[in-house]
Amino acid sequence: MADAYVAIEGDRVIEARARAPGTARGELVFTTAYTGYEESLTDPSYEEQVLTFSYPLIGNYGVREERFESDRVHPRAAVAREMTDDVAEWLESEGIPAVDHLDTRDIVTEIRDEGAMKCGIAAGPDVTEQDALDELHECKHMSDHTDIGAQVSVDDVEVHNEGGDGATVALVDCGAKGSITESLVERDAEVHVFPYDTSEDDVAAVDPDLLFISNGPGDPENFEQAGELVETYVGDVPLAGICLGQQVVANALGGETEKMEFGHRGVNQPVRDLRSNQVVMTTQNHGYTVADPGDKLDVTQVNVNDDTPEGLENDDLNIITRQYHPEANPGPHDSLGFFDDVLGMAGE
């Protein structure tokens, strides 16, 4: 007898085993990562989503806090073919429903065929199929989470490596992974982490050498204040962005973004640099992309699988953005040089 149910669009209900009890709803997505489940589960970009792991066994090397990318689990629920007790107990302690003993291959195939979809989950000894369906029917489209930035951003300004000998970086936290700040601090930057809706005056007060827009969840069009900062500083201060940050920069400078069918999520996304023709493997987690970069940004890198823009640049305006995660937590270290390039630009 099943004690968990996963309801997806079309009112299809899948039976499963409850590993952490509770009810939840969110956009059903999958990651192809075969390692790094701790980093994925604490990545703020998974806010308001239900994360399905395509790799069959999750938890085979335990749970270590030093691998976390934030101070909490962000997906509304977790789905796996098989989940170890370590991960299940961690998710239960975080109040995150978790289910396993279902065919995740079938779920991944359906998402690839139909696109990311709404989902409802009910797990525990007393739940019913209707509980999962009720959650599904209350689920919102990702673009309708208009204030999602408030759920993942810092509340007040935080300063890291104060007095560092390197560049002064204003990092706008739209849901930043901790490893982005760490990558900048390792290069001796003084990093001021600002809330996603920070004012121009607050940023101006630190006289930054670089304005950096972070990754984050949801629709980039809902991060209007970050876009206004880009418009204010373009041409005066070097600009950088990662993931959602690339999309925010593109929108602010006359480009357009769009929702992808099922997005890029995993540690095995190949990216080709159009200048060197070199291919690197990257870590990615995004459901929106730049559809048109506008006339101020050049596409310098593309995804090998679907040709979507992975890098945007403007040498004259000192702008470098990446759609993938150069800090590579988890994942390959092929693109760590991005931070050297960005800080070198700020030093100039």
Ligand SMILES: NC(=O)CC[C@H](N)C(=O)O
Second form
Amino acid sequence: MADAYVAIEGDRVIEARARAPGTARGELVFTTAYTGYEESLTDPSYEEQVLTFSYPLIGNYGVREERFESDRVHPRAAVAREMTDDVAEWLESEGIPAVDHLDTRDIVTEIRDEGAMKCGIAAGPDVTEQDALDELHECKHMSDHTDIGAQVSVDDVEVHNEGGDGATVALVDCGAKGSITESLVERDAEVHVFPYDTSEDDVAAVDPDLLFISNGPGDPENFEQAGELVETYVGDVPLAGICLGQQVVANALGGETEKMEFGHRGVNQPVRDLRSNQVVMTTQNHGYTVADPGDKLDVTQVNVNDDTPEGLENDDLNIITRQYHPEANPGPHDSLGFFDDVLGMAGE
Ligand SMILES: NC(=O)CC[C@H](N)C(=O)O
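Show the other one: the form predicted in complex with this ligand, since we just had the form predicted alone.
After this comes the whole thing, all chains and molecules, with the earlier chain placed first.
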């Protein structure tokens, strides 16, 4: 007998097995990544989402803290065809409901047909279908999480590699993955990690060589303060952005973003560079996209599958942004050179 339920839009309820107990709600999305579950589950960009793994076996190489991208699990719940005890115990210890023994192909097909959707989850010996439906009915649209930045950002400024020989980077933490800071520090940068709503004065005080807007969860239009920093610094200081960072930069410079149907989440998304015509494989996790880059930014890279913008640049204003995740945690490593390019703009 089922001891877990996943309720999706249209009030359809799918039976499952409880692997970590509890109730939760969020935007139901899927990743096609076949490795990297530790990184995905700790990626702050999954805040307020329920993550379904399309790869059928999750957890087969254990759980190791050194692979985590932040200090907690961010999806509200996890769904897999088969989840190992290691992962189930980790999620339980974090208070994150998890379910398996359901047909994840069905869920993925539903999301591909209908788009990312609201869902409710209830798992554990005493739960009912109605508990999952109640969660579903309480679920908000992703764009209505207007203060999502506060849920994932640092509260106070953190400095990494103080006194480093390289560039001084102001990294605006909209929910930054740890490996972005690591990628900059490995290249000798002194990285000042600022809260998502930091003031211009705080950033000015460190006299940055590069303003870097991080990845993050939810709708980029809910990150107005980061956009204001972009407007302040454009032309004076080189600008870089990853994922939500690309979207915030585009919105601030006269462009527009929109919600995608079901987004890109996985580790084999092909991206073509329009200048070199080279294709690289990339790691992705996004549900919004730049619909119009505005007149200050050129689209320099596109997704081979659907032509959406993957890279925006302005050589005169020193701006480089990427929709995918060049820090490559999990991999592939094809696009790590992004960090050399943006630090190059900063004079390194
Ligand atoms: N990884 C990210 O930064 C995601 C950006 C944004 N939240 C989106 O879903 O499109």
